[in-house]
Structures are given as structure tokens and as C-alpha cells.
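Consider the single chain below, provided in C-alpha cells and representing the form predicted on its own.
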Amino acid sequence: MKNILVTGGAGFIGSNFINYILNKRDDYFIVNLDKLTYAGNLENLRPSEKKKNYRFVKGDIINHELVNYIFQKYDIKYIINFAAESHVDRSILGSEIFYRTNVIGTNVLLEVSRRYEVERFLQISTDEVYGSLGLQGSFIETTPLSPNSPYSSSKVAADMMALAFYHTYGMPVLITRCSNNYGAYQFPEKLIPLMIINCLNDKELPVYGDGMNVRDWIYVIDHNKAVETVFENGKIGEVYNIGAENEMPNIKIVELILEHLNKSKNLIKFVKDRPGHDRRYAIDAAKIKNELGWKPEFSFENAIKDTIDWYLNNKNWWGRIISGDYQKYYEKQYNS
């Protein structure tokens, strides 16, 4: 039995790995440690939360004692750290929780995993971290970190700490960066489920600048997947990127989900560019598909459409998050 803590596991990747991952594996056992901020939702977990090698534990990953206290408890010996303030938007108005959660945070995992000698410490990153991109190329591991955003400096700063804690003290550091994840219960300020819900509820869909951001999108069950190949195979101290080559210009993406809904493109508003908006990302996911043999699985055109219709006949979910922080959050973003 590997027993593992999971932070952040009730955020959208986060739910969605443990989910996944208990449904097919009877030899982990999973510590989900998660504050519940605004992101965080236990309905996510619904499918996982009465299995007999689940543990949930409401907290913070700065509380020292805390994050000390489940390592003795639990004799937890392998942490995969999703935990992250993760919305560029929120970390424009408000940078501080950011580097408090991301880089502080980051700081008392390595620190306590370093004292329980961990045998592996997988850090999800992003790829963020690399900055933006021009018409050609794409990101490789090795490409030179340049963020543009004060949540993606925040996951740099995370991600060299954890490297850092691998050359100094031989700590088995493992780190992913994937591109964008799209799929069930993923918070309704992102892209995806912003314009789905905006769409069924027939508001105006806010597209920054003029639409052409480039993100490269995977099916989150694929980056699950990717990360449990590293998790179990993947080389101490390397960096693997994750993705499934899906470039597509963020009015694209809002097109389809029109499409999909049978609505006008009368609802498209284009508003005033984010500071400091990375124009393209693109993922060379080479290095996980030689080495490691994982690829994704699952088509964007089919799951883009699975995605939709999720969100569609999960009103009830959405609904109780939209009446709340979340609405508030979008009329000062974009009404004021």
C-alpha cells in the first residue's frame, strides 16, 4: 500500500485525479489535504469519499503542524502537491495569497517531506512557467522560464524550490507542467465552464482582446493519466511536460460551445486584454511519450462535446457556486 498525500484534492485537477485514481488502484492509499477555499467543493468527491483507502482532511498546506501532524498519522511516504492558487485574473487584483499558498506552501511540503524522508514528491506545475510563445514552436522542458503573470512567477518560484530541494539534499523531486485542463467541475471563472454556463444562461461571453490567445488544451482524465505515469515511472529530479497538441485561439473555443448549444454569436463581447496576456502556449509533450509511454487518449472534439454536455446536466453544481463568491467575483471582474 502506498500511502499519499494529495493537496489540493478538492479543487478541479486535483478531485478529478483522486477520483480516477481510486476507481482503478486498490494500493494507494490517498490523504486529501485541502483548505476549501473558493475553488475547493467535497461534491467533487463525491464517488470517492466512502471508499475505505480515502482520508480528508480540512487545511492549509502552510500550516506546519498541521502538514507535520498527517505525516505521523498517516505514515505517509509519497505527496503529490496540486495544491495552488491557480486563476491569472485573481492573481492580478491580489497577488499576495498566491505567493503565500504556491511559494510559502510549496515551502513546508518539501520541508516536511524532506524530515519523513518521502520516496517521491511530485509537484504539479504549469506550463505558465514558460511565458508566451511567438507564431511558431512549441515549449520544451528546457525551454528558459519567463513568466509574465504574478501566479505564474508564484509557480516558478515552486518550482525551482522543489529542484533546489533535489540537488541539495538528494530530496526524489518529480515536476509536470501541463497545458490547459478542460473537464467536469472545473470552476466557473475558467474559460470553458465560464462560457458554457454564460451560454445556457444566455449572458454576454467576455472574450479578451480579439480573441486569438492561443492555449493548447487537454482532457483533464489524460493529464490524470499523465501524472500517474510519472508518479509511478517517471526519473527523480527530471521535469516532464504534458499535453495533447490541441492549439486552438481562445474565440474558437467559444465558437464551438455556441455551436454546441445552438446559440447566436451575438453573445460574444469582446472586452478590454488582460495585463499582461500570454498570446500562445503550445506543449512539446515529446519526453513523457518516449520515456515514459504515456500519449492522451482522448480526442478534443469528443470530449469538448462531453465537457459541454456535463455542465449541461450538472445545473445543480454550477448553480450553488454562481449565486455566490464566484458571482460577485465576475461582476467587478467584467461589469464594473
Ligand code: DAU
Contents of the next structure:
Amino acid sequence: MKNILVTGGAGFIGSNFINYILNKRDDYFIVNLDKLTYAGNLENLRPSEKKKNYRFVKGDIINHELVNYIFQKYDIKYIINFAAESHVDRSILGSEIFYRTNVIGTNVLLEVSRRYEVERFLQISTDEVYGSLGLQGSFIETTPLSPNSPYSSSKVAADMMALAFYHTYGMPVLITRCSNNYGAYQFPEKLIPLMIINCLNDKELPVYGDGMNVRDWIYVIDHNKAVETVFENGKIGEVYNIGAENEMPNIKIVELILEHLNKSKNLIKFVKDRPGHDRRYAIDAAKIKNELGWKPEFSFENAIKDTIDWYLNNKNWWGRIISGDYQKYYEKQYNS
Ligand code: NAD
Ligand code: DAU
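Given the form predicted on its own, state the structure of the form predicted in complex with the ligand.
Now the full complex is given, and it begins with the chain already shown.
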């Protein structure tokens, strides 16, 4: 049995990871430590919550004592750190919590992992650490780091810290850097769910700037299969890019959603650009493909339609989020 601490497992990617992996493997025992910020939602984990090899702990990764207690109680030997403040726009409005969670929080996890001599520490990072591309080229693992937002700079700090622990203490650290994810359970402030939900409510679709910023999209299950691959077979001390070669300007995604939902383009509203908005991301994932044999399995055409349909069929899920009801529910449940 592998005793794994998964942090941030009630968020978008973390919950998809837990549901995917527990459906597949009974040799993983997963403890999910999540603070349940606005982005954490236990409803995402319905498929896993009754499993014998799953536990949930509500708490902050900054809480050294709690993290220590979890390691001791559950004999944790592995850690996958998804926990983060993840939204660029929020980091522009206020950066402190980003550095607290993403930097100090990662430091706590690394320190406790060092004390308990973990066998693998997988840091979930992002392609945003590389900064912005021009019209040509793509990020490789050795592309110089050049973060432009408070969010991405906090992720760079965490990456550097994790690698420093590898070099200094020989800690078995691995890092993945993935491109933009889409799929079920993504919090409705990110581009794709926001546009789908606004469309369904006949609300304006706020496109930043000229709509020609490019992101490189990957289906969340493909990302999580790559995480599993690196966790199982990645080489200690290495960084692995993850991407599905699916670059697209934002406006094209918005038009595609409108088309699928049979809505008018008049809903599109070009709005003031995001400050410091990175123009283009593109991931070269040759290393993970060639060295570990991973490749994306889902086509964008099908997976984006499935994603739109998931939001269509799960109005209760996002309805509760939009109305704020789910936060009140957790506050009552956990603070009483
Ligand atoms: P998310 O915002 O949906 O979820 C983050 C989760 O972390 C939430 O459940 C939240 O409650 C929890 N959390 C936040 N602060 C915490 C703290 N101090 N202690 C414990 N838990 C805390 O984020 P996501 O989109 O699922 O991203 C997960 C990870 O993947 C992040 O590290 C992010 O940087 C990285 N990433 C995301 C994308 C993407 O497209 N969404 C792409 C590449 C990498
Ligand atoms: O690239 C990986 C990153 O992708 C992750 O590290 C982040 O955690 C994740 O949030 C995501 O960051 P982005 O800033 O790229 O995602 P977001 O969905 O916020 O925006 C995608 C693009 O859409 C970006 O160019 C900004 C634009 N946008 C976004 C919103 C919310 C709009 O035009 N309008 C919007 O309302």
C-alpha cells in the first residue's frame, strides 16, 4: 500500500485526480488535505468519499503541526502537492495569500516530508512559470523561468525551493509543469466554465483585450494520467512538461462554446485587458512522451463537447457555487 498525502484534492484538478486514481488502484491510500477555500468543494469527491482507502482532512498546508500530525498518523511516504491559490486575476487583486499558500505552504510540506523521509514528493507546477511566448516556439523544461504575475512568481518560488531541497538534502522531488486544463468540476471563474455558464444564463461573455491571447489546452484526465506517470516512473530531481499540443486563441474557444450551445455571438463583450496578460503559451511535452511513454488520449473536439455537456447536466453543482450556498454549508459543517 502506498500512503499518499494529496493536498488541494477538493479543487478542480486534485479532485479529478483522486476520483480517477481511486477508481483504478486499490494499492493507493490517499489522505486529502484541503483548506476548502472558495475553490475547494467536497461535492467533487462524491465518487471517492466512501472508499476504504480515502480520508479527508480539512486544514491548511501552512499548518506545520497539522501536516506533521497527518504524516505521523497515516505513515505518509508520498506527497502530491496540488494545493494552491490558482487564479491569476485574483493574484493581481491581492497577492499575499498566493505567497502564503504557494510558497510558505510548499515549504512546510517540504520540511515535514524531509523529517519523515518521504519516498517521492511531486510538486504540481504550471507552464506559466516560463512567462510569455512570441508567435513561434514552445516551452521546454530548460526554458528560463520568467514569471509575469504574482501567481506565476509564487509557483516559480515553490519550484525553486523544491529543487533546492533535492540538491541540498537529496530529497526525492519531481516537478510537473502543465498547460491550461479543462473538464468537469472547474471553478466557474476560469475561462471555459465561466463562458459556458454565462452562455447558459444569457449573460455577456467578457473577453480580455483582443481575444487573441493563446493558451494550450489539455483535458484534465490527460493531465492526471501524466501526473500518475511521473509519480510512478519519473526520475527524481527532474522537471516534466505536460501538454497536448492544442493551442487556441481565447476568442476561438468562446465562439466554439457559443456554437455548441446554439447562442448568438452578440453575447461576446471585449473588455479591458488583464494587466501583464501573457500573450501565448505552448508546451513541448517531448520529454515525458519519449522518456516515460505518456501521451494525451482525448481529442479536444470531443472532450470540450463533453465538458460543455457536463456543465449543462450539472447545473446544481455550479448553481450552488454561484449563489454561495456551498460555502455556507461547509462553514456550518466544519466550524461548528
Ligand atoms: P483550484 O483552485 O481549483 O484548487 C485548489 C485547491 O487547493 C482547492 O481545493 C483549495 O481549497 C485548496 N487550497 C488552497 N489553499 C490551500 C491551503 N493553504 N491549504 C490546503 N488547501 C488549499 O486549482 P486547480 O486548477 O485544481 O490547480 C491545482 C494545481 O495545479 C495548482 O497547484 C495549480 O497551480 C496547478 N495547475 C493548474 C492548471 C489549470 O489549468 N487549472 C494548469 C497547470 C497547473
Ligand atoms: O497555464 C496554466 C494556468 O492556466 C494555470 O497555472 C492556472 O492555475 C490556471 O488558472 C490557468 O491560468 P490562465 O490565466 O491561463 O486561465 P484563465 O482561465 O483565468 O484564463 C485563460 C485565458 O482567458 C487568459 O488568456 C485570460 C482569458 N480570460 C479569462 C477570463 C477569466 C478572458 O478573456 N476572460 C475571462 O473572463
